[in-house]
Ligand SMILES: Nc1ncnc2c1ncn2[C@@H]1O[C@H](COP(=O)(O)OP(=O)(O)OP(=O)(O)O)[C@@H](O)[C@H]1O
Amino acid sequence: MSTATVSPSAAPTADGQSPVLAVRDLCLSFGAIRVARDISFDLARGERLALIGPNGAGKTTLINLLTGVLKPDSGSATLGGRDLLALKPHQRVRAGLGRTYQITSLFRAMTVFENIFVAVSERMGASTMLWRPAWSRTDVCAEVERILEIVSLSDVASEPISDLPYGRQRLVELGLALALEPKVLLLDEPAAGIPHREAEVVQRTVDQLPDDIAIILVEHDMDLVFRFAREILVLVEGAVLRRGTPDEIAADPEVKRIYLGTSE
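Would you output the structure of this chain only, in the form predicted on its own?
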């Protein structure tokens, strides 16, 4: 199968600023199997980019390369001008790369407020004081309350995680990511496994995330993708097939044939 690899230039974005994330020619092979082939793209500040493709296209591989779970054979990636690939996974988080996971990983015995409080305290340098009552750090508490408002969880702040429906737990995980003030946020199927009514709340919350955060959404729900994304990146067999606006991707014959399941 032939693919058209996108190799964007390093020129500033339309607003005259450098891309917040610049990926160039990322490659990775497992033996004879190439799982990432010369992947290149830029991400501007505040951009909303959806990453789609068939199963096995390389979406999770790309996310794992960016977050440090996997190490590429070659290529480069910079975040805010810093060499992302030279950083350890926890350093990438501190540099401004946040992510959510398909399966939540939360402190289930703690309340919603306490989960977010831990993350905010770490970011604000108050983690060494966690033995003190939470209300002793009014600045941390105010930031927690701000994040809870963003992710629509203020009404369940005092509830233990274990008592929440799964959709609300996904919102807590989103709040944890926001608590670390990411420049780029990777959302890995935020609506996966959630009942329809809860999924609508998650989708509305994703739509309302702060405008200054650049977001890459990995998602199979095409309704969510086409509602959320300003641009869509299509991966096939570990390579970039197309990048374009939702209208351009929906009208592309090759994308229709390979992924959307229709043809001209």
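Here the structure is a predicted model, which means the values were calculated and not measured. Positions refer to the first chain, counted from 1. Rigid core: the largest C-alpha set superposing within 1.5 Å between the two forms. First, how it differs from the form predicted together with the named molecule.
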The other form holds:
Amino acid sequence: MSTATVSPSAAPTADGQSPVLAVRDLCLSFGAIRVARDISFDLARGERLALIGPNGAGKTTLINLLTGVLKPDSGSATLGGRDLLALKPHQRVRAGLGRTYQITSLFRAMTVFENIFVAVSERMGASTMLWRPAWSRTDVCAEVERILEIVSLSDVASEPISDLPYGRQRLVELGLALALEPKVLLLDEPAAGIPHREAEVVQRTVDQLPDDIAIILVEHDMDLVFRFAREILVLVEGAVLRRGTPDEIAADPEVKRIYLGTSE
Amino acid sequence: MAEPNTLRGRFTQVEGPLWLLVPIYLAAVAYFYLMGNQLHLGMAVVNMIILALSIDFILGFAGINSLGQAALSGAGAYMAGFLPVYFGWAEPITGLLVAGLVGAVMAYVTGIIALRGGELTVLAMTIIVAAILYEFANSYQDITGGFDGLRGIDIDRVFGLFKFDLWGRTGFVYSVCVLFVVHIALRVIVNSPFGVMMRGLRENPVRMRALGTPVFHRLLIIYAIGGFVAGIAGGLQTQTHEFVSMEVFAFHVSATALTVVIIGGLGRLYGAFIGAVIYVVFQDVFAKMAPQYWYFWLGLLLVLVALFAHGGVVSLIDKAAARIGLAGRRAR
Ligand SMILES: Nc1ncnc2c1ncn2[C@@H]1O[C@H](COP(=O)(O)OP(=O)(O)OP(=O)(O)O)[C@@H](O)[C@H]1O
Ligand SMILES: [Mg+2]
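Show the same protein again, this time as the form predicted together with the named molecule rather than the form predicted on its own.
Let's see the whole complex now, leading with the same chain.
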């Protein structure tokens, strides 16, 4: 798994060895700009993969292709053996693909608790229930409190999002993704643009995410990348440049030249 | 695990406390006994509240922009007239339910097209649907009665006991009872998990989709529920007046109901109550003073609300209540 080579096709069997996410030859162009070029990679269950690359390399684009915000020109992707690209965006979520947004996207006039509640109640099939008060669904509420605990937001559960500092809003963003119980979680720069002290909480939370979730982390902060990742995928101009362990990537001359060199 | 009571505090309080129901419906009782010669005005207010509730439900709670609510209420209004005239079905309560169903079906079917686009598309589509129905009613005057109205509507006694009388005594009580049922039902819905989901759709539909919500389908259901309530409002008007004309599809019906909700406060059920009362009183006072200028005063009121009471009059009441420590956190 530590090389860039991949098996020719994703095995559809459900045994623990087959990748939970398999991406093959994804291509996308915006006019003349090719933002995704033959991107292929596998993601094992519980994997911790960091996705790095210079600004505009196509990292967010790749996430958008996987979640269905964008449609690829060609290529394929399977999630747990299912054809991911054939699913509608909300079906991909239900199939186990969760994400956070590089720019926070929350329900601003609602409380922190309600934000997570929306996600949990959707997953638990409660959001079509019309006749009982939301707070009487103690099963959903218990799950919401469990998630608030994980992202250390229990103390502000009753606050509206708009009253929260940005750093803690990032944690809500993370909580929303967790609430979906994803098999694969795509984190797009979860700590971007927040003060160091709060970034620390986000990082610690990311470190402590449940083991069985496979995570792709998009991140510019190399300290966080090296602390988090078991493997790193380097994207440059829409194409996969390298994939390897943090040590391998750190030692790779070309990566140094193209990526680390420019950021140092 | 926290108790349901503490849990309740974690949710935005979108409705006033339960005891508020008592003074509001007591006021209706008092009106009945004190203003016996003004019951038709009271009925108009109640009718307006129900129609405004239907808009508040879809726009204030779920963010569906509609300027064509008259299409839904009008469909209900005509159904309530067609039933006794063409089908010999004059029982009021079942008739009202059928009117509501027609409103719901109308919303669902037109929503399939109208709810596809962005906010402006929805706005334009709802206007167009109401305009088409208006022309329809105009083209088939032998069936609808056109401007002059549908003749021969004769509604049975309520529960076989209370005849719709000229003074509007039965009509008023019947209307208030219908309002009460609709109000309670909507109150239950906006406090339910479905209601929380609705507010999520209003705040951020894109994110809802990313949480696995089938957004379009949910909006359709919400629009249909709103259509049901609008259909009830229309049906009620037909039954209590024993009259319906193509005016029920007119643009000003939709615009008025929307104005009422904006004045009262979007996203709060009581906004519809307050807005309707203010609107009708305002109309009564200023239209008597200078009929040709009354829209000017209405416009001025809207401007004032936009400037000083963003969130409608109900938000002012919220602030006042919060100051004396009465209410919890307000919505929006
Ligand atoms: N909707 C669009 N239309 C045209 N070009 C786009 C669009 N979205 C992104 N791009 C371009 O695609 C390229 C990849 O953008 P993307 O946002 O995926 O980069 P990124 O790796 O996430 O960068 P960053 O680290 O700054 O977040 C950029 O050159 C960007 O300008
Ligand atoms: Mg990006």
